[in-house]
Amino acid sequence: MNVNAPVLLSPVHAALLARNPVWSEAGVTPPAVLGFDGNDAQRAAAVGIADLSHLPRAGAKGPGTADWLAAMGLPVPLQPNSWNQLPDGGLIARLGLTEFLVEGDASITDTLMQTDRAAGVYPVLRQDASFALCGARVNELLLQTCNVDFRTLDAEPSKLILTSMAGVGVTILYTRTFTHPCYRLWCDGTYGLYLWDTLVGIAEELGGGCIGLNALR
């Protein structure tokens, strides 16, 4: 590990810090956040939203990824638009007939970025805003910033949906990986800050709001 690497930062870092949260302890980057006050678990009961962005992550593409995968232990789906959990409790997507995205241990993510890969099989940068959506009236938050009805979403646990919400494209699955069911989602990084605030924005008019990892776990 090259210790005077930068430090990568949430794309919704600034908000964050904007809202005095505790932290993940000191010398664990990047950065996460744990809670923000002594509201969180009533928050998240209502329509919670907590940035996991800080997990590490990796994408390759290609004729050959998905064999390359396999031949490294992972779990590969074995259709499009789904996705499998990860020993660890990360997950491995697969986005389209040949690209993936793995999330999870940072060992397993680095290896893919790392390691020498096979012809056909070519490195995809993930530098995704992530987020996590529970809550008894998370429908409700879904239902006004996307057209699609993610309740369907509960019935075919290993499928995830490309689509777009509140102008933004993202990936969405449905996850019980957490205390909370949930929906995770990803959106390139660079419309995080809008769509985080777009997305806490309507929690709040629904009761909820900003949550940290600790009223997930």
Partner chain sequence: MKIMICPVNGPRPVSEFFCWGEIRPMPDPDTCSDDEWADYVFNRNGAPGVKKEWWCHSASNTWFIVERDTEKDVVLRTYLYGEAA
Contents of the next structure:
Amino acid sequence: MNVNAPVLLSPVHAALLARNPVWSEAGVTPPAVLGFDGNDAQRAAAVGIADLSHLPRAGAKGPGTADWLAAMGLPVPLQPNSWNQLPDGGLIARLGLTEFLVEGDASITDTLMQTDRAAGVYPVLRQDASFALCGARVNELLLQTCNVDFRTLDAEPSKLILTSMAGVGVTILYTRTFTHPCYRLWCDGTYGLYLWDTLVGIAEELGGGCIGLNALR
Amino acid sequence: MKIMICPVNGPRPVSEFFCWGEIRPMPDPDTCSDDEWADYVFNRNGAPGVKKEWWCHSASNTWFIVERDTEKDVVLRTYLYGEAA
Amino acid sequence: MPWRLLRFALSKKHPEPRMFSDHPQLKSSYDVVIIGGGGHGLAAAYYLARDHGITNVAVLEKGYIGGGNTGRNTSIIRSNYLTPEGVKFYDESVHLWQDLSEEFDLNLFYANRGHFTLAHTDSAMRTMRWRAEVNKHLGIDSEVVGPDFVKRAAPMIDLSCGGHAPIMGALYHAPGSVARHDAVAWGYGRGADMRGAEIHQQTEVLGIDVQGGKVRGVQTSRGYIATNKVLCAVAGFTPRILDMVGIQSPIYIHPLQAMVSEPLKPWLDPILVSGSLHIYVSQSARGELVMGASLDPYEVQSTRSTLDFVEGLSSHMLDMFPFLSNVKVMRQWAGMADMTPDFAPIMGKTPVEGFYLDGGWGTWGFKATPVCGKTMAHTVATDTPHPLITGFSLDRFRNFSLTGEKGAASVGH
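Based on the form predicted alone presented above, generate the structure block for the form predicted in complex with its partner chain.
Let's see the whole complex now, leading with the same chain.
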């Protein structure tokens, strides 16, 4: 990694660094964690937490946003608080009535950021901390930190939930995009380190802990 | 745990919300008198009753209107602005 | 075996006189009617009789005396406020408190403990220095101390507060005290009663008769009373009484909750307050920890209490005192706090002639009980606001000249 180049680091970069991670190959920015030690898979089986803050994302909101995104060929979710998969494996999420989050390949998010916005479309800066939570005991962790029972998302795979977890506002959805089914979670980046430490602490009590991307894929 | 019903996100614990107080029409600051303006800025309807209030679901930043009995703390109705009828 | 108690149990006639006399009937008129038989109302009746010779007074209480916020507060007494108006006023109160037990011949368990307002951030430290300077300038014993000093005064404290709110220092106010709050109402009640004032419990005010902008009488659940002077001292019920006389006010009602733990051996001498953690705590003479937090976040005009409150306050208590994790909470309750936009009370005359207001006491009323009684008695007797309360008039809102009392309890800085 070229330390001189300005790179947007994960909000939990310091916490990752402290655990001596294996980073993704040089030249890929921002860097992602592939794994920590030999036991990632074991932890992932119990409760695993991976940092996915490095994924490119873009946000927009306003009354004209749904039409604007549809005109660009994106599969806009029709219901508030729901999401759709993008063909390349990314996703588009409708947060409430008129706000959208797109996460996926940089070619899509860059296009969104650079395209002229239509009337009633406003950009939303997305500097999220974003995690994936997986494992057999993941619901025990969720029940300790949040008032919503996420097991209902199993039955309604296109739904997403905006709620408060350990006092932090979060967006949560359930996805089978990876080999391990997992919950994806986004929160404001400035709360990232706190939420990461809190969740990793509980996950470790439950026999899991932090994992890299390889354990998820 | 008290449950508030967000018109978009559904029933949630009241800790996910904050209350912005009673809906009060603002007098026109250019034409109203100083007394009318002071009344609007400071005075409140502090007696109990069914009041219409602004509430916000903070996790999703959804603003909506709650009709609530402030003596019994019972929520009678919640709806988005503009849906009032 | 305490024989005296046995004698009480066996005797048909109570061998000791009651604290105050019973009046089966209301008189048809009184010189002054005081609405609200809490500490403030009873103190006003006491000082009206003692200092101004006005004894044809009725105190009307819809429940029982001291059953409102007088018996629901966490009984902290201090004067380290922020504005000169506030400091002077509360300091006078602290001085009155110190002689009260003797004056009443009743043990109020007034205990001088020392009061710490903890600072967990640089900006809180700045506020503490500011408050200390204002206090010292006005002759109040108040200083900024470091974490070591706090630790010596409360050795059980975790100075790091669980790691996320380390204590950087505190505002230390040596005269800070606690007192038995219901005894204050009883002491003032007995004193007023001995001097001729009547206390009527279970008497609700249903309406106030105002003619030509002047008070003429009060309609109660036990009949009509003619009077030219009404003092309203009803804390969380203030807006309801103001509606009866058609006065608009900025008062809004939020519940303020509190709870106590099971009794413990004495381990906490001082009173500790943390704005960042939303805690105030002291240990009572019975050994219970008396704990409060911040106001409930929305308007409710009842004294319901919530589990959310116990949960939140307990978690913050454990940040500060981790060893309490096995201690049980005994009971919780709430009072209705009549809040004002500038965290200062509203006292004095009103646009209705003969209607005097002692309200807006929010979360800061108990400590002011003696001085409120004294200044409101003066105001009612002479129809001129006492010099100590001129900064607290209802007019200040209309004139956009607020007091800005940010030294009040449960106010974040």
